[in-house]
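One chain is shown next in structure tokens, namely the form predicted on its own.
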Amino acid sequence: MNHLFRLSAGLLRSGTSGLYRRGPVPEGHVSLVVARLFSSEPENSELGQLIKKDKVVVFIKGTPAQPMCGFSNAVVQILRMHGVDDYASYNVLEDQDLRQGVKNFSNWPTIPQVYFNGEFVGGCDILLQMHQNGDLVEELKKLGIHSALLDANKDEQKK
């Protein structure tokens, strides 16, 4: 990661147009890569607005009704178990700029990504861990969302 920061700082200091050459390249080929290491201000602003628009925001592959990968499905199922139905979902498969932009914005390399009150929570693994250790119930409570699992636990205790 430090390599990316050094590279971007070097590009900014040198005043290059954002293109750099990676080597080695096969003879007769030129490899130019756009150095989009940092999102432009408008993209950051747009993503910032998206993640703050709702209490819970997820960037997934597919839709909640039809997730297109197992990790996205797991995030949807965890939220569903907690009774979280009112959340914003963005399908990154429909927009490659959004897919890469959200990765850059959060500095997290994978999808799905989950945000609570405009703050990055993590991906599937983090949400699953929070679900398993009970932290997710507490975080939802901070958002003013009552976890359905609390009601399920009360029902089981009555039996």
The other form holds:
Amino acid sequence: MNHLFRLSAGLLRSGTSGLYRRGPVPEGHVSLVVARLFSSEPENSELGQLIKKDKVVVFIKGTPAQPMCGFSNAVVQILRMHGVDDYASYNVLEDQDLRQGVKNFSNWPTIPQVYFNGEFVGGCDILLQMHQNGDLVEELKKLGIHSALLDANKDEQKK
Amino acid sequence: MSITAESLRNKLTAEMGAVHVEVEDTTTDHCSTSFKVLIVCPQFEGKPLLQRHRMVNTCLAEELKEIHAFEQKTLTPEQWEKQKAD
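Could you drop in the structure for the form predicted together with its partner chain? We only have the form predicted on its own so far.
Complete assembly follows, chain above in first position.
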């Protein structure tokens, strides 16, 4: 089974749709890690580590390739517009413990949830407003991510 | 308790001192209750988006347990006037 997990982990890192969409995980130990992370034990430390592993972490319904809800899709589309495709995405529909756990963790009642550098940013509304008012470009810059929209603007100014 | 646009609007106005509240019931057939709210409240002044949304979440904590989907737009009275003018 190990080679299958390595394959899917590899697919995940390259950003294409994979078998699982749980984000980067240690090779060969997917099922153990997942079971431990999302068991009914106090998840705060586990979940806390999960959100710090990547600069951009989102909890959505479905996957970036196939979002299962309009709001989750909006988050995926906004990130795509800014050229952010290297991020961790977790499908709460696959795991009810995760679904509830992340709501408890952030004390936020809904999915999708977006985290930058381990900090809760908000849901779809907030991300959308940040996108519209230019804050998102700034926040991405702080993460060391150059938004694709900056290049788009530069092209516009050259004309 | 059945959650209606009206009950949400009343609660937000009463508990948060909102000056203007619009609640839209966006429930569609396949989904259970979902709402979209616009809240204009002077208490939002000086607070970042996340904090504003958390205030609303706290106010509607009971209802949110039942509501499936929730969208919110939080503005200060000044932002609201500006938006209307646009």
